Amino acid sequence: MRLDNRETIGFDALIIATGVAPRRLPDSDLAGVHVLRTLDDALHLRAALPTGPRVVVVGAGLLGTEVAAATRTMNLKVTVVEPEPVPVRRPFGDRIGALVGELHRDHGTRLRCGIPVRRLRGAAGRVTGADLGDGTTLPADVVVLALGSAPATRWLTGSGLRLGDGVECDALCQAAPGIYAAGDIASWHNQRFCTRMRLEHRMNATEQAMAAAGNLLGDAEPFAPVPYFWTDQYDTRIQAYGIFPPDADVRIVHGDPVDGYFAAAYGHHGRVVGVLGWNTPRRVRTSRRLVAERASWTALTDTPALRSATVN
């Protein structure tokens, strides 16, 4: 392996863990435009917020909606722009996304969904607004880009490794003999769900690092976790176990969204593949077994402990 300073380092085994880089827009080098990946990014954003009451968040995934919730609790004017019709559509689908949208509107956050950002506006090197796809311009003192991330694989071009959506690995997190990958950059085959996945969750980075290191040392154990992640927004905690395919069926299995707490199950190809809890930490933890055991979707309504109602 050759470094930028031309130094060459030999190795018997290697773990690639270079993570991801945030996606940006043109003109994102303007003062007042922020991304959020590192501690320094967070400190710079926190210092900028009191100086600019008009905040535009570009992107309504988990990061974008969390940023919006945090800045709104500071009593700032916050607008979230998202090309999808509802927030968090990619991780959770339309129904839960609509509920997240209602949560933000109830707290005074303005949502502009179904509209892309065309470009950022600036004057004297500082951002002044964002031009939207519908021809309108949002004034802004601070813009936060939450457009997702791209695996940091450019340095591996020409290495001979398979670089698709990240470094492609087998079920052991092995990309080539003696070479493994872990964390946000690793795309591996999860045997539990019979699919290839790449996750940008903190819990996965920790667990996959341990699995990759163990396999490098000879464990030969497939890495097949039930993914787990959560998001805290205003007074709501959303916890999720499993995977959430865009064409999955969704059922409320406990509680009711009207009451501000519920648990939902996601079914795909006849199996429960994901469970989501909205202010129901104990229920969603116990429901995790439905994913771990690959419970039958058709048998879900026959489970006495779960009261099911189809989400329309």
Second form
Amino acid sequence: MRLDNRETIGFDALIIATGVAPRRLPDSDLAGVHVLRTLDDALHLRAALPTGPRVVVVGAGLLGTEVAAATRTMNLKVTVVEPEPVPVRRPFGDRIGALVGELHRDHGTRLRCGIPVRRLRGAAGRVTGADLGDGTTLPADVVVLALGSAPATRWLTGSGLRLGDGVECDALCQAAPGIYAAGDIASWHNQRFCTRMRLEHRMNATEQAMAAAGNLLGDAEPFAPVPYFWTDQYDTRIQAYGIFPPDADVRIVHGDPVDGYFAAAYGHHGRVVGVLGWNTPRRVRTSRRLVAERASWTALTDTPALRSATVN
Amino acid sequence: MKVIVDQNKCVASGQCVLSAPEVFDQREEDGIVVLLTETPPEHLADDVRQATALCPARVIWVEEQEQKE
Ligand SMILES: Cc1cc2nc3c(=O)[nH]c(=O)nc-3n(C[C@H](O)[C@H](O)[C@H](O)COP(=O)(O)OP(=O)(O)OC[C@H]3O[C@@H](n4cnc5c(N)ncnc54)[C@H](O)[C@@H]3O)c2cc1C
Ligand code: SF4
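Taking the form predicted alone as the starting point, write out the structure of the form predicted together with its partner chain.
Let us now look at the entire complex, which starts with that chain.
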């Protein structure tokens, strides 16, 4: 392995954990435009907020919606622009996405869904606004790009490793003999869900690192976790176990969205594949086992009151 | 071993309960960690170390005590 200073380091085994890098818009190299990945990014963004800027967030994924909630809580004027019809559609689907949209509107955050940002406008090297797909322009003093990120695999070009959506690994997180990958950069076959996945979640970075290190040392243990992640928006805490395919069936299994707390289950190919808690941390944790055990979806949905099935 | 948690920084993920249900619980209303015992028995020590490693907020610490003869 060669470093930037031309130093070379030999290895018997390697773990690749270079994560992801945020996507940007073309021509977005303007003062006032931010991405959020590192601690420095966060400090820069925070330093730009006390003067009361008009904030535009590009992208209503988990990161964009969290940034919007945080800046709105500082009483700033915030608009989020997203080409999909609802926020957080990719992680959670249409129904929960619509609820997240309502949550934001209730807090005074403006949402412009169904419209892409075409390009940013600037004057004298500073951002002044965002041109939208419908021909309008949103004035902005601060623009946060939350467009997702791409695996940081460029340094591996020509290495002979399979680079698809990240570093492609087998069920043991092994990319090639003696070479493993973990965290945001690793795409691997999760045997529990019989599918290849790549996760950008805090817990996965820890668990997959432990699994990859163990396998490197000879454990030969497939890494087959129930993915977990959370997002805190305003005073709402959303927690999710499992996977959330776009064509999954969604049922509220506890509580009621109207009351501001509930748990939902996601069914796919006859199995419970995901559970999501909205201000119900304890309940969703006890429901996790439906996902871990790949519980039958019809058995779940045929039971009108499934409280007994979800209490541990 | 002695276990210490910081409830102020806990993000209510419940990973500790999944690792060591005899030692950790969560408050019903907001999911914040509740320590069931400060000094868990030796046979739970590995589970507690696992919880320490997995806690996404890194708010669980253990003080290992010297083994008494
Ligand atoms: C703002 C923000 C909020 C988040 N919030 C949540 C949340 O609430 N819940 C959740 O579950 N997850 C959250 N995540 C995701 C979580 O932080 C990531 O999944 C996790 O950090 C991934 O860890 P990693 O070690 O794979 O990658 P990283 O933490 O990105 O580490 C990769 C490291 O590799 C370095 N690197 C890159 N290229 C090279 C190279 N060529 N040579 C050497 N080093 C290199 C990078 O500089 C970096 O230090 C959030 C992420 C962000 C950005
Ligand atoms: S694992 Fe950590 S963050 Fe999660 S509930 Fe336990 S103490 Fe809190």
